[in-house]
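Here we start with a single chain on its own, the form predicted alone, put down as C-alpha cells.
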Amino acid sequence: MCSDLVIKATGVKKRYEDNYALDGIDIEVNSGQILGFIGPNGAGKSTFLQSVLGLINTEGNLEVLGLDPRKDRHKLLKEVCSITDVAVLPKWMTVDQVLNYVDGVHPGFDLKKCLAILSRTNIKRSSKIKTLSRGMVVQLHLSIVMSIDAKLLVLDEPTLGLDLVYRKEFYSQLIEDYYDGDKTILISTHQVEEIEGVLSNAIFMNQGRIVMQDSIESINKKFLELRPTQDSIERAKSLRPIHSRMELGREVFLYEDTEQDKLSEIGEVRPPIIADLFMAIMEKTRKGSET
C-alpha cells in the first residue's frame, strides 16, 4: 500500500436488518487531506467512521494506515484519535486528574502542549468535569486530541449541541494547533457551513452510498452559480443549468462544465457554497432515480 494512503476502502457494506447502513462504499484517503463526510441524518456517515475506527464489523475490504481496523485496533489506536458527538470524560475526576491519567497511558500524549492549548481557555484545571459546561468539555477533548502525535484524528458531529461561538474557536484551534499538512482529518457534521473554509475534499452521501467525492478545488472549478441580470434570465435557461433555486426573490442557476466567461456575461458568477452544492445534487440525483 502507497505509504501516503492512509484510508483505502472498496466495497465496503454495512447492514442492518433489510437495510445497509453503508452500500458499496470505495473511498481513498491521502495523507494530509481534511475530508468533509457531508449528508443527512442516515445517510451513513457516522457508520463510516465506525469502521474506521474498528468499532463496528463491515463486508468488502477496509484498510486503515495499512491495518486491519477490526483485527488491528489495538495497533490502529495509537495512531488515531477520535473525538464524536457521544464523547465522554469521567465526570468524577478533576480537570488535572485526566490529563494526568492521559499522560500515564498514552505515550504519544504532550502534557506540556495540553497546558499551553487549555491556558487559552477559560476551563481551570482544579475544576471537575461534571462542573464544565458542554463546550468546555469539548474543548477539554479537543485539547487532549490535539496533544496526541496521531496521524489520523476522526471527528464524528464533533460539535454537536454547542452555541456559534464555541464552534468556531473549535475549528479555528483545530486548524491552528493540530493540522500541520501532514496529518489527516476526516470530519462529519451537520454544520457544513463552518467546516467548508478548512476542508480540503468532500464527500457527498445518502442512504448508504456515495453520491459525489472530489476535491475543494476541482469542485470549484467544476461547479458554478450564476445570479443573472433580470433580462438574462432566459439565456441563463438555454444554457442547461443542473438546478436552479430562488434566493431573496432572485433566481439562482447552478452549473457544471460550463465556461465561466459564458457566464459572467450575463450575470454574477462564483463557486457555490457546499451547503446548496449538496442540496442541489441530492435533488438531482432524486429526480433521476425517479425516471
The other form holds:
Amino acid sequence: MCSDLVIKATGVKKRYEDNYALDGIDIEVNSGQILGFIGPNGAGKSTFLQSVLGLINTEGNLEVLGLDPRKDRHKLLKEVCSITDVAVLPKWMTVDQVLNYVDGVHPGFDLKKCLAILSRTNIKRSSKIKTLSRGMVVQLHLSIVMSIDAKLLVLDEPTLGLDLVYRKEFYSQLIEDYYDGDKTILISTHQVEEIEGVLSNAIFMNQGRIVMQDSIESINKKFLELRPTQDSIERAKSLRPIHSRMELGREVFLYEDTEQDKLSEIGEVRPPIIADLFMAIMEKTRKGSET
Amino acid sequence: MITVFFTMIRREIQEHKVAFIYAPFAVALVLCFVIASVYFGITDIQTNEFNFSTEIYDEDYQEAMLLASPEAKARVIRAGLIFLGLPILLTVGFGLLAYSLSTFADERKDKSLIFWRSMPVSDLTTVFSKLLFVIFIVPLLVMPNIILLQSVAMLSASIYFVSNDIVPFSYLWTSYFLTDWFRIIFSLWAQALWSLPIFLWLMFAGTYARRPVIGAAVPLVATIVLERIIFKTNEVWGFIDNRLGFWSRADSFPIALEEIRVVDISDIILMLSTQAFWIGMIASAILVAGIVYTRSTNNDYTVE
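Given the form predicted alone above, what does the protein look like in the form predicted in complex with its partner chain?
Following is the full complex, with the preceding chain placed first.
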C-alpha cells in the first residue's frame, strides 16, 4: 500500500445563510484508505463529499489529487468516480446507451470489463433503465464505476433505499472486485454497521465539524467495550468509562486508553462497534461542551 | 474532444428522437399521403383561402403551364415545394422550443444531472453540445423528411400530369434544383442562429427555475410591460417576435421578401452582415455564460 496524499483539506468551510454545513474541516487522506464518514443528518458528510467532487464552492483550502476540485473539476473527474445516489442514471436510456455514453466521454472506462461484470448479472443490455429494479440499477452503476480506472471513489449514501441483500452485495463486490490496495474510497452512509467491516479509517462528524478521526486499527486499540459480571459493576465504574449504556438489561461500559488486561479481569472485553462508539463520542462531546 | 462531442450529440439524438426524428417523419408521411391522395383523385383540400385539388388544372391552367417561361415555372414549383414543407418546419420549431425549455430542467427533475456531472465533461462542453445540436444537427435531421416530401410531391404530380396528358413527365423535373437542398439546409442553420437567443433564454430558465415555463415567461412579460410603461416603446417584444419568425422576414432584414421563395446563399450573407444578427449573437454569448454558471452552481433539483 502506498501512501500518497489524495485529499488535503485545511480549514474547509461551507456556509448556507447563517449555518455552517462545514465548519473548519482539516483532513488528510492517503491513497489506499477506505474512509467512512459517520454522522447524523446535517453533520456535513455529503457537503464535504460534494466539495471533494467540485460540486460546491467552499472556503479554505481543499486539494484533491493535487487539484482544486472547483477549478479543475473536469480534469479531476478523469481520476475520480462517484456514486452519490442510486437513482441518478438517466431513466430514458437503455443499458447499452449509457455504457456507450460513458465509453465515449470517459478516457478511463473499460467497456469490455464492464460488459464482463454485467454478464454475471441478469441485466440485459437492451433494457431501459426505467424498467430495471432499484437493485439492478445499483448493479449497473457499480459495474460502470468498477470499470473506470480511477484513483478515488466517492460513495455518498450509495445504497440508500436498497434492501439488505443488495446492500451486502454492493459492498462485498466493491471490496472483492474493485479495491486493489492503491485506490482510495470515501464512503458516507447511515448504515454504519454494514461498512465498518470494510473501513480502514473513520471520521466522525457532527454539525459541520470533525469530532474524531482515526484508523480502525487504532480505534480498536484505543477503545474497548466491557460487559462486566454482575458483581464487578462498581469496579467497572471506578475505572472511569467514557460512556455506559444498557444492552438487554446489562450495563455495557466504554473505555478509552484503558489497559485490556485490567478490563478482562472483570468481564467480557471487545472492541466497540462503530455505531456505538459514535454515540458515545457524541455524548462525550456534548457533555464536554456543556461543562 | 471530437469523440466526446460525438457522444454528447448521439445522446441528444437518442433522448429527443421523438421530437426530431419521429414527429417530423410522421408529419412528412401524412403530408405525402395527402399529396398522393389529391393527385390520385382520392381527396382534395378546398377552403376559402386554400385550394389543393386537381380541379385547378383546367384547360386555361394547362395552357398557362406550357407557356410559362422556365424562370416562372421554376419559381412556382420551388415556392410550392417550400410551402409543402412548412408543417414539418413548424413541427420541428415547436419541438426546439420544447427541447430548449426542458433540456436542463429535465436533468434536474430526474436528478440525472448528478450522473452527467460525475463524468469528466465540463458544463461548457455540455452547453456547447446542446447548441451544436440545436443549430447544426436538428436541421440535418429535418432534411430527409423535406427530401422525402418533395420527392413524393414531384413524383405524384408527374404521374398525374402524364396520365392525364397535361404536360410531359420531364416538365417538373427540369425545374427541380437539387441545389435547393443545400439552400434549405443553410437557411435552416441561419434560422437556428437567428432564433438562438430565444432557445438559450428557455434553456437558461431550465437551469434555475422550479417552474421553467413561469421562469421563462415572467421576466420577459415584466420587462415588456415595464418598457411600455417607462419608455413607451416595444423593443423587447419586437426582438422576441422577430426572432420567433423566419429570419428572411424579420424587420431588420434589408430586403422585403413578399413571396415565398427559396433563399439564396447571398441572403444568408446579407443576414450575417446585419447589426440585428450580431446583437442576437452577443445576447446568446451572455446567455451561454449564464447557463454554464447556473448549471455548475445550482444544486436545487426541485422542478415542477
